[in-house]
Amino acid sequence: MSAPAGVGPAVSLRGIRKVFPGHRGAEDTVALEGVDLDIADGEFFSLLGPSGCGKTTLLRIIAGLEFPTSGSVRINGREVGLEPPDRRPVNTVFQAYALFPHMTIADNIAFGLRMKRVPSDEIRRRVTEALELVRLTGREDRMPSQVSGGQQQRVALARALVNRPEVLLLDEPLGALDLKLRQAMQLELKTLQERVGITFILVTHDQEEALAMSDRLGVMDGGELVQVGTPGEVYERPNTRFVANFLGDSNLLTATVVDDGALRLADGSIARATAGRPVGSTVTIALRPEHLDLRHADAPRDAHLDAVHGVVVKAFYMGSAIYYDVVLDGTEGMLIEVRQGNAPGIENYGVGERVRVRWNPHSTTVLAD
């Protein structure tokens, strides 16, 4: 899990563990366990995972708002250890923005610079710049409650960016916005990050957001970082059942290793894939529904593709595509979902029809668990 070669990592985490002691006899919560992560300078990195998996806790540990039970945190090579948040070259965009309600937008943005005792004419200049950057010029004298949610979000962004932090942390910054605004802000955020060149670490629930915006992303589950990679790597090659199902939909099939390059599926057919496990062991493979297609069971075979047979039990018409549920031979009611593009000339299949489900061997992913 190392950063792309080149410059040293902006953030480097080693063996991060965080335990929240249970109060009055309640059990302790292990919020983070053995997290190792390097994030490169200037990278847009996303942390993705279900609710309660520890994303916010990890972010707070980098910000200094929480201290790890054990492990080390380095920012640009410097161990920050017990440094309080006000000594770290890191700024945060909080989930509900946390704008100071008793200060104007300009005063909110200037806050960090004033605390650092930047000369006042420089403060004025940089606040003006920051307002331009987030397109809020002319609103600087309003109170936070007098601007819209999207504008508040941009104030929070400006308030953090104006300090030119080495790393910017964003905790679900778009979570409170409606879908349309969120999509517009995603684009804006990405463009902004490229412009200012600051390392961004974004926490999100939203897989599409993470896939669309990040250079790399990390998937978390139950306090552990389960996979880190580019969006393409993580989506195309999920390493565990959890990742395969959390990011998009996956069909999981059980198979037995026959020899180095071949697996036997439940109906006896062979899938070409390298498991890297001893012959005879059982593995799970993942197949994306959109990587599968259907043919009549008696259509001629294509030697380049792997295939299993089954019976269509349901067809969902979704406009641009049709989803089929297929029960595979040799399994007891095990369903596989197929997403068949709906172009002119593509055949439709009815319920009860015997079909062959085919895929390119390259799209087979053997999971680690």
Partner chain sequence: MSALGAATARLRRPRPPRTLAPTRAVERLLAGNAWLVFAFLYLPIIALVVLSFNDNRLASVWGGASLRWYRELVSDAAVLSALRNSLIVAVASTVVATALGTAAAIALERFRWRGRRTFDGMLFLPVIIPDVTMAVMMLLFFVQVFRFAGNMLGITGAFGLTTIILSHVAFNISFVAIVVRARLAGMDHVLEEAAADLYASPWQSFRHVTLPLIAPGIAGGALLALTLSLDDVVITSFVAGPGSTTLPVYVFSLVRRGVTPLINAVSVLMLAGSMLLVIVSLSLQGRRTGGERRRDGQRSLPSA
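Take the protein just shown as the form predicted in complex with the partner chain and give its structure as the form predicted alone.
Shown next is a single chain and nothing more.
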């Protein structure tokens, strides 16, 4: 899965397979299977997926903390698949910041440079630049315990960036922060990446985090990279049931191909979408709840919109939006969720009302599986 056109890859992975041997007669565990991926120079790329999908293992292989069972790892064109971490032009920031509690913030940031025997004057200059970069100037003499969790996270970032890596790896770096601080740090992290201009690779299970910060993201499932694209591409056009359900919420409806460009739904209505399958084939379509709206069942039809009919069985008032569960006609209790913005002039619907659920045909995604 290639980097954006015209931009050379900072990281190139080919055929990455990782098998962890079983112990005491247990079966081997295949953590990664056939991962191909290019990440562009200067790109903010996120690896997204549930626990156990292989995303952290893949990051550790890029970092040199794990070696692939087979496959190639290149960083800016150089094969590094069997090189140890200290010979790779990367640094890693972990969820546990691993700051030295007995050292000042400045000494924490300088630690890696001292290990490399960088001259003292150069260390002072680069530490000062790193403190300015993460907006911690004036706090260099404090101990880690004397600053907030968000500031500790910035110290960990500064300690990694002061080494001037070609690629910065981030393993759930915001996971230990509370929701409000995590959201604030997402913006800071993206702004920081744009300022330094180097490649960031983030591992996260938080969908909103990946959508908010990434130039592109890759969704992983069962050790495989199942879809790569911009946040908009992956969210609006998921290619599998897993992606449709993992990244946001989706209504999955079964349909039958009538002809090229038309699908028949369970209630007999027609959805306008091209499936690329033979007539008579059964396919699954995905519809995002926020792409749907409601009208009374007997309201005039809009020829530009597709629609199905059903009965409201639940209505949830959520302040900025109202969530409805609608049982569709022609099904045995199949529900479709509608998330309708709450604004002046928007009509509300009660439990038991017959409604028409409508959407723009461009919102229909036919899933590959």
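These numbers were taken from a predicted model, which means no experiment stands behind them. Residue numbers count along the first chain shown, from 1. The term rigid core refers to the maximal set of C-alpha atoms that superpose within 1.5 Å between the two forms.
With the core superposed, Glu233 shows a C-alpha displacement below 2 Å between these two forms. The rigid-core alignment places the CA of Arg195 less than 2 Å apart between these two forms.
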